[in-house]
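In structure tokens, one chain follows: the form predicted alone.
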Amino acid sequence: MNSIETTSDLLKPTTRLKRRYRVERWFKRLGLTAIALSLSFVAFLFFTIFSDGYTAFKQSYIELEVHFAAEEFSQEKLANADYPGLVKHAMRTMFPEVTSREGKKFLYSLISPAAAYTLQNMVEADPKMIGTTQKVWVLADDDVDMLMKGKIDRSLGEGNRRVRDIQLAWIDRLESENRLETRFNKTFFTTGDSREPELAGILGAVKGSFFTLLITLSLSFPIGVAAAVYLEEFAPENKWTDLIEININNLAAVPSIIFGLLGLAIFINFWGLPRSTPMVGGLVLTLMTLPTIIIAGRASLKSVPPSIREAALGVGASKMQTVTHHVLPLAMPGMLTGTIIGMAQALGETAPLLMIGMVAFIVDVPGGITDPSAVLPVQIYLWADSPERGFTEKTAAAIMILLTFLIAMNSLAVFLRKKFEIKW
């Protein structure tokens, strides 16, 4: 009887065991709290970016009745016509009561400088409109656009906002006459950078990023795969190989701005390559992403079981045939995953590209790898440093597009890993 009671007492949880269970529960709760806080911070970040940036996908337009007077044009050189004068005349026609010089200045400022180029493009596309009166929708100024989007508080005093009271009255009149409306901002996706917020677009930065990543991928992938295969499959085990492996691992942790300084010293100052071009940017990012690709490639090669190599060698395959026909195809999904992650890292880099001059203000959309251009992260940096309120929403919208590309690239890496992953 006593032995049964003793055994029963031994099976009862001790005070120390209860305390351990309690600590474990608290640890789980702490972990869940940390995850919840992390997700809430990420959600707040995305919400802030979206709330600031979604308005950049809309743009305000004003309808003008423009009279293309024949005496203003020369049939030989249509580009020499006074298109800004046509815009001003149309504005004075809509508001004939504005006669003072200061009033006209405020009136003309409702229209974007791009309106003149809109008229020029229309005339050059169809010269038959000379001598006629046409209704034309032109871009509104960025201050008008910000007011229409609710970014400027009407209730503030005139001295505390960029839109004057008389301009508010004109804007309200245009709205009541259905001459002022917001539309999808296709300009944001079809133009390069500009000093005027309503004219600034991301096409130049997107093409610059594309050309830069194209150079990076063309160089880093074959070089990285070849280096990984040699180090893992063919290199002898000695102190020189160990030294190379240590340096590759150390290069993966080097700050990216160091690669920018290296590119500035070698590619620009020594080789004389042009500044601010995707070619130089791609070379710099190739140096930066090579360690990542080599490390990922070696890890993929290590994951292939030795039995694959032994079986291939056993049936008479050479070392090269074993690697190229059997080992490398099985390791390629992991190598592609590492490459995509490296490319996503390169897409978001700014510091090394600043060092090689890609921070310059460039209006033209690049047509090749040797044309001056910006990239998305640098474009975001430039817009974030601009004082105009219109560039704030452009910055957030560009961040949204950059995050979309990054999420897509990382999702592709996860998809490839899941699809082609082989568990031995």
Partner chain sequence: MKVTSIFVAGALTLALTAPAMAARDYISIVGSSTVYPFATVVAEQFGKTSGSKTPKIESTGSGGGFKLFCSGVGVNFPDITNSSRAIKASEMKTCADNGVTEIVEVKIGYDGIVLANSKTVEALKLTRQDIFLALAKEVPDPANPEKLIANPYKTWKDVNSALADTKIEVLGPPPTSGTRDAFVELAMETGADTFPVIEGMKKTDKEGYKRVSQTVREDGAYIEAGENDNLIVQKLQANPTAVGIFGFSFLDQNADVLHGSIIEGEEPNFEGIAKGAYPVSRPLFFYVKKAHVDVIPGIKGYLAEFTSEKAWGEEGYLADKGMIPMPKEERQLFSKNVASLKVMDMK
Given for the second form:
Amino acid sequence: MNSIETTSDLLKPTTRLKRRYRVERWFKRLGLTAIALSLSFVAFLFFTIFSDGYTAFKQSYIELEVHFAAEEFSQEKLANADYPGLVKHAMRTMFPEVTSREGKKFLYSLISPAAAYTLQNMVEADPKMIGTTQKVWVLADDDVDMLMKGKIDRSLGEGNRRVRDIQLAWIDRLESENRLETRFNKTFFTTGDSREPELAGILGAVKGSFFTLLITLSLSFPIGVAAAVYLEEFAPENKWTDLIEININNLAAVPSIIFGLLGLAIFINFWGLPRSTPMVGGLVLTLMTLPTIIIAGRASLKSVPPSIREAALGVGASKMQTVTHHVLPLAMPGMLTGTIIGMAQALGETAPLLMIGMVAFIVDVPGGITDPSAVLPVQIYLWADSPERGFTEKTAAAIMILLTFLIAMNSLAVFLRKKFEIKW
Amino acid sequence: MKVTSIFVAGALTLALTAPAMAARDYISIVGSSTVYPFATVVAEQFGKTSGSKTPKIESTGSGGGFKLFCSGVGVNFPDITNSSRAIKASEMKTCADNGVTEIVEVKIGYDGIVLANSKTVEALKLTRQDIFLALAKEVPDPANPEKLIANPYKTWKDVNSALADTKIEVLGPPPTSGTRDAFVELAMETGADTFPVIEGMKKTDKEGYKRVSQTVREDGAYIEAGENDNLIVQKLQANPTAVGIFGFSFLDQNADVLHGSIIEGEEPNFEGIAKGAYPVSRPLFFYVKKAHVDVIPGIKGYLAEFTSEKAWGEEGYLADKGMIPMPKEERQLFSKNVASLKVMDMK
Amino acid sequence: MELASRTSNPAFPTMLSGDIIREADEAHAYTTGRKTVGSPFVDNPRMTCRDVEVYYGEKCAINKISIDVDCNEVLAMIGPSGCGKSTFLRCLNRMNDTVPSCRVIGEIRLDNIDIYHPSIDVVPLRARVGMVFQKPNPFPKSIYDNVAYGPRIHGLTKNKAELDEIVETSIMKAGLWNEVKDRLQEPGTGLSGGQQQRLCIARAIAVSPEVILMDEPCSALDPIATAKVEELIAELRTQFSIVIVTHAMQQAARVSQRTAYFHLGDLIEVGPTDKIFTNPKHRLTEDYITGRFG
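Now show me the form predicted together with the partner chain, since the one above was the form predicted alone.
Expanding to the full complex; the earlier chain stays at the top.
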């Protein structure tokens, strides 16, 4: 052994070698920190959304004893009866001591305006009810609900909160009589939008998103796959195909609001399709997702080994048969993944829908692709912008539902890729 | 090839059948984001109780609403547009050019614009002059009142020695917002008029007057917080020295954490705005296309619901949502106009 | 070495006999001969190739080759890498059509029909001139479907029973039946390399071609699998004409009746296999088979 350091001494690593390992260690640590940092952001996001939103799945109900007095239903139509009057009457019977005009106003405000709709629906479903007295659980007002969920601080002075002292006393009395309780919020999953937080539901937006994505999927998948197959398998290699390729890649990076403007100009102003409907929304999102699907489709077609094409051509398959029998089935998992990712992107999009009027207050749950409807992200945006405090938790809950759908779709993409991937 | 022809056929069918699908059985409403919270409540109430379809309401801003509204007559165009200001002559002309000649104007109530801050600190007591001095881009030089200089004020105390020594930090809506238009017009312009030099420009230099009285400073003291008023509310809670500008309904809903600044001795509350005492308030409107009333089902019902006492009355549900009702005589006048569908005088 | 100088070099006018070429000393002189040495032509050929040139863009890959493929023979094509033997093989069933820049000049006839004639459809052509590739490339489908694919797309059978029979006989001819008869529905990609290659041969013969082209069919296989495939090739000769490209000279010597030697796009020498390996006429051939280069 001479004094020159060599790497051949297995027992004593040289300083050079040590340095190499140090760099490697540092690189690993940096990578780990980056991952930890992003994970903690995600965790924080999930935590804040969940802690804000989980209360939205519960809702406060108040039990009323409603007397459906026959004289109230003298009008020809059941709908014309004074249902809010019935609610008020029930409240007055429960608290006979309240006589002042202002006191009554505070008393009535404990019950959601939705209570009247509940009664109307009950009577319309079963007109025999008229003349009887029924115990009915109706929605409490959003302020009561916020108080029950601890989002209004009782310890503040009366002027500093939306619930008066006298209302607090009534609420406590109702609670002690077991006439006020929080239950699972079924309304949230079965109704459309509303300006009353206690009545607002996500179903309209979920169905709107469903119809919109249905249109998007049924248009963009076949068109995207056909375009990808043509460009990858059939198109001659020349300047035109290069130009098309560059343009498709560019389109994938175009801000989505541009597609909204395009949709407004073509589908609404030129074709005259109805505004605010899933049909137009689906068409606009089709324009937006097509580049993603085409790019993913071409990548997965490229990854099909050429030996398969040769084998098929070698036994005398035509070009079309080679593609449809062999290449396309092998590329399909990749294409599906690309499509689902494109769909997930479309599910979370609001900007292009703004231009075609899907950012709108729509109460009725849409029944088809030509009914006006909102979509999930739009619903989140609208609720986040509403002044009532009760919408804060609804917003978070809607985000949770949107995230659930996104996670489900992305897991499906991973599942499909794993399931149909062909090992060589 | 087969695949392609199917798509071509599909696209053609879609294009051909499009007009047939365009029949509409619900009311389409567009317009101001300030009126949106009120119109939506009426629409919901109407839909839930009448059995008709609930009207669809888009919040496009007053200007955007008129643009859509005035594009023409037919099912593809909205029936009603909400506005936080009266229709402009130019918009009326666009309407007339596109065949929208019969418009019913309905004033529905008032909205106050408030400057609010966190309850953890004291409420500001301001005049409109203070507001102008604090927020304008150019103000008269205190040393030489004849000359306009770039706004030098950093703290509220600089503006008015009676105010607190805190930094001027105002969160407000961007120029696209109707709230901003109204704020500039009602607060800033009136404040500007208290200075003879600016007042004088009204006659000599109209453009210059508009620029000076309406331009909000851009040196960071005024922060454009986007259209989302809830965001401003949240930021005010986090930052007690900041002041926010938004509609009264947001203050009403967040009265537990925020309080409004007192402007010229008037607190921004329900009574003050209804009486007209609170200076920064504005009327709200909606406009109905008369040609649509008998074509689209439900418009009459919606109008009746909106102009009923239980909606826009002093005890009505719109008041619960923060809209300031009109005096009784005004309500009667407009509900009569609506009942008879009295159209506006198109100049 | 450019084409121009070779064709117009007056120092070497026409070199017909092997002796003249053998005597020439300069290295470049060996390749100037346009005329192939030996016996490229046969009586009653299955395929005839005359003055075939192949260009990739401007680059010449095959330089005026003329050769026949006899019925029921195995014709081996040998030569150093890049000599154009695979390119030439792919001309015989127009697989080169898939390469956009590839241009084929000259005449190739199958049973006296010009396969490059504009009215010729490549689909039935490839059914008559089958191909087996270097790397086993079964479809990622079942063994049965792999073999049945050709007959299905060409509509060779009327019913399932006929198809079953074709599949069975094809796999039998490929010598694979005993190994796979119980697992016809299992994926073809699950077989071993040698089995896969024999499956590919079964797939090629299922459409009853006249000629089978094999492009180094054993280069990805171990010696035992290679031996099996070679055995199979010998058996298949009774029914088909086989053209095989190989790098292994022993393999050419074992399986083929005639051997063609390619060098830099030229067909140097063709002759009965035993002659080529024992007594090559051309110096280049001799150098190659004695291992002096290649």
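These numbers come from a predicted model, not from an experiment. Residue numbers count along the first chain shown, from 1. Under this definition, the rigid core comprises the largest set of C-alpha atoms superposing within 1.5 Å between the forms.
Undergrad: Honestly, after the rigid core fit, is Val254 moving at least 2 Å at Cα between the two forms?
TA: The answer is no; the displacement is under 2 Å.
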